[in-house]
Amino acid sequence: MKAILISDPTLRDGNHAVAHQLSAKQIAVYCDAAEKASVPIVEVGHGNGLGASSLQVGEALETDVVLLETARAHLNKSKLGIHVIPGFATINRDLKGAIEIGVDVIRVASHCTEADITQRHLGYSREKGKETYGVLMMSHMASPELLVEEAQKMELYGAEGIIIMDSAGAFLPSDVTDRIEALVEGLSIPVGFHGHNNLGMGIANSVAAIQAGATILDGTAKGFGAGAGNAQIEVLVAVLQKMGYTTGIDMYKILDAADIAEREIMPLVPIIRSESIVSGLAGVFSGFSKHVTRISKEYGVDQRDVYFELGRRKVVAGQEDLIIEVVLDLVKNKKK
C-alpha cells in the first residue's frame, strides 16, 4: 500500500472563512481531536500564515504566539505546522520565534512565479533542522513549465518537498495531472497538492494529483477554508482507503473531528455559492470572496463583476486592497 502524506490547514486556511478570528480555546479543542485521530501534521495560523495579521489583509484574534503556543501544548505524536510567506513573516521577527515555540514543519510559500523570495526562510528553516517544504501559490496562473522552473529553484534553496497550492479552485483534474507530472519528472523531491472547491474539483483534483505521482495531500475538517472551502480531510481518508492508499489517519476518529469542527470552530459548513463558482472561472484567491462580499454590497456593484474584473488583472494574494480600486471603477464605469 502507497503511503499518502496529509497536512490539515483546517486551523490555518480555516482561518480565513471565519476572517482569522479562531480563538485559542477552538485552537485547542481541534488539535485534540486531530491528535487522537492521528492526523500527521496540523497547520496553525492566520489565513495567510505567519506574521500576515494586518489590516490590509484582517487582523486576527488572537496573536501568532498565544496560536502556536496553544497548538504546541496540544499536540504530541501530529506535527505543528506553519505557512510563511516572505514579506508577510520575516526571519527575524516571526520564523525564530516560531521555531523557539516549537513547531515542526515550515511550508514557505510564494506566488507560483516569484521562488526566488523564498531562498532565505527555506534557508534558516533548513539549517535550524525542521521539515521544510516549498509552496507555489495560486498555481493555475503558471504553465506547467514554468512551475517546474520555479520548483527546481525551492529545491535547490533547501526544500523537501513542493506543494502547489489550487489557491483559486480554478483547476479541472486534467490541469492538475499535467502539473503534477511535469514537477515528478522535474523533481527528486516529494510532489503535493493543496486543493480547493470553488467549481467542486477539491476531492477528484486530488485523487489526479496522487494518480500523477503526489505523495502529498492536504484537507480540511468539512472541508473548513475560504471561499467555497477546501478538500474534505474525512472524505480524502475514505477515498484513499477505498483506492487502497494508507495515511495513517484513523477513519473514525477524523470523522469525529470534522464533525467537532463543525460544532466548535465553523459557523457554517462552506458549500460552493454562485459568487464561488465566479471566483473559480475568473481565477481569483478564495480568500478573497470575504472582502469581495462586503464592498462589493456597500458600493453596489455585482460582485461576479468585481471577481471577473480582479481575474482579468490577475490580483494575487496580499493585493487586498486592489478590491476598492476595482469596485470604484466599476461604480465610474457604471455611471457613463
Contents of the next structure:
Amino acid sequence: MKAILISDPTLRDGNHAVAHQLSAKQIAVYCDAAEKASVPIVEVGHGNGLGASSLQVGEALETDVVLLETARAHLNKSKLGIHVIPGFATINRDLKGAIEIGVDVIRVASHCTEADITQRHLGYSREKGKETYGVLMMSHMASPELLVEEAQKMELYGAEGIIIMDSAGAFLPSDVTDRIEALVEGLSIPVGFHGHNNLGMGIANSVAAIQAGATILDGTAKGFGAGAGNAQIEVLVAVLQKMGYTTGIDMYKILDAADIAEREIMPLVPIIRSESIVSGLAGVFSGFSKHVTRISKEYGVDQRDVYFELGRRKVVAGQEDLIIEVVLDLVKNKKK
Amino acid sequence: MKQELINLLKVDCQKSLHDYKDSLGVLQNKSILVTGGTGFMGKWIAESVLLLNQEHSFNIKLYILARNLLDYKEEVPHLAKQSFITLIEQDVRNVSNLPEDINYVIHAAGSPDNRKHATNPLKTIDTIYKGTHAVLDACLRLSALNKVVHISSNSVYGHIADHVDKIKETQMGALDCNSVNAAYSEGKRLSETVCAIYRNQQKLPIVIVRPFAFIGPYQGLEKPWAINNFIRDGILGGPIRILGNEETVRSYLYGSDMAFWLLKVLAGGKSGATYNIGGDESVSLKSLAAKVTSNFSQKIDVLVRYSKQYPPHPSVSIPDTRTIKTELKVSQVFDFEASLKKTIDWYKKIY
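We have the form predicted alone; now please give the form predicted together with the partner chain.
First the chain shown before, then all remaining chains and molecules of the complex.
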C-alpha cells in the first residue's frame, strides 16, 4: 500500500479563521489530540507563518515563542512544523529561535512565481538538519510549466519536497491533475497539495493530487482554516483509507481530535459562505476574508465586488493593504 | 585556519604531486593567473603552488583574480599572505589590462553552484560569456603568454541519448536550450566556442578542461551536491536524505589530485585539446550514502525521497579520462574511499 504523508496545519491555517487569536491553551489541547491520533506533522503558528504577526496581516494573541514552546511541550511522536515566508520571517530574528525551540519540519513558502526568495531560508533549514519543504502559494496564478520551473529552484535550494497551495480555493480537480503531473515529471523529490474549500473541492482536489502522483497532503480538523477552510483531515484519512492508501493516522482518534477542535478551538466550523465562493471564483487568497468582510462592511460596499476587483488586480498574500484601496475605489465609483 | 588543517592540505599535495615534478618544470619561474581564484579550484591550485614553491623551489608567481577577496583573506590567510600570491579584486567581465608578466592563465571564473544559476540565469550567462571574452581579449596583449586553460563544465555534454558508462570528450548530447535551467550549460558551450574563435582567429593557445565532480576540503558542505549534503547530514547526526533516484551514478576526484591534473594541463596540454577531469570509480547515491554512514561511529539513518518510479537506466555522469591519462600521464592518487574519509575527517575537525 502506498503511504501518504499528512501534514496538519489546523493550528496555523486555522489561525486565519480566528484573526490569529488562538491561545496557548488551545494549542496545547489540539496538539494532545493530534499526538494521540499519530498525526505525522502538526503545523503551528500565525496564519501567515513565523514572524508574521503585524498590523498589516493581523496581530496574533500569542507570540511565536509561546505558540511553539507550547506545541513542543505537547508533541512527541508527531513532528512540529512551521510555515515560513521569507520577509515575514527572517533567519536571525525568527528562524534561529524556532530551531532552538525544537521545530522538526520547516516549510518555506513564497508566492508561486517568486521561489527565488526562498534560497537562504531553505538552505539554512537544511544546514541545521531540519526536514525542509518548499511551498508555492496561490498556485492557481501560475501555469503548470511555470510552477515546475519555480519548484525546480526550490529543489536546488535544498527542499526535500514541494507542496503547492490552492490558497484561493480556485482549482477544479483537472487543474490540480495538470499541475501535479507536471511537477512529478519535472522534479526528483516528492510533491504535495494543500487544498482550500471555497468551491467545495478540498477533498476532491486532494484526491486528484494523489491520483496524479502527489504523496503529501495537508488537511485540518473540520477544515479549520482560512476562508471556506481546508480539506478536512478526518475526511481525508477516511477517503485515503478507502482508496487503499496508508497515512499512519488512527481513524477513531483523528475523529476525536476533530471533535475536540470543534469544541475547544473554533468559534464556528468553517462553512462555504457566499463570499468564499466569490473569493474562489475570483482567485483571491482565502486569508483575506476577515479583512475584506470588515472593511467592506465599514464602507458599505458589496464584498463580492471587492473580491472580483482584487482578483482582477491579481493581488497576492501580503498585499492586504490593497483591500482598503479597492474598497475606496468602489466607494468613489459608486458616488459617480 | 588551524595549522593542523594546513598541514593536512600540504600532505595531500605532496602525495598528489606524484611523479609530476619534472614534467611541471616548464612552470618554474613563471607567472600564473587564476580567474575565479577564490573558489574550490583556485584554493587547491594555490595549495599546490605553495608546495612547489616551498619544497621544490619552483618560484611560481600566482595572480588570484576574483570579484570579492574579503572572505578569501579571512578563510585562507595562510594563502592570502604568501608573497608569491598577488590578489586582484575585479569582476571578470571588466578585465582589461592584466599584469604583463603573466605566462599562463587558468580561466576558472563562474560558479558551478546551480542554486546561483537558478536565481540569476542571465547573470550566469553574462559572467561566463563576457568574462571569457574579456579575459581572452586581455590575453592578446600579454607578450609572454604561453597558454590559456579554459575551465568549462561536464554540463556541456547535456543529455546523451544512448546509455554510456563513461562520457568521452567527443560525446556531445542534447541540451534543451528553451529552458531557464540551461543557462549554465549553454553559457559554458558558448564559452568553448568563444575559445575556439580566439584560437582560430587570434592564434591564442587555448586548452579546454571539462571538470566533473570533486570532493575534499574547501568544498562547502552547503553546496547543493549530494555528497556535500550527505557529509553534512552525517556530521549533524543524520538522517541522510537521498533526494530523487538513488541509482544516480557519479564519480569524484580529490581536490589535490584535481589541482595537479590542472597544472599538468597547464604545463603539457595541447592547444585545441579538450580534457575531461574527474574520478574513475562509479558510485550510486545509495552506495554513497552507505559509505558516508560507515565513516561515523554512531548509527545514521538514510531516507530516500522521490517523486516517481525511475527508468531502468539512471543518470550517469562519469568521465572517460583516458585522453588526459594517456597524453599527460596523470593518475588518481586518492581513490574514492580515501578521498571520502579524508573529506569527512577534515569537516569533523571544523564542525
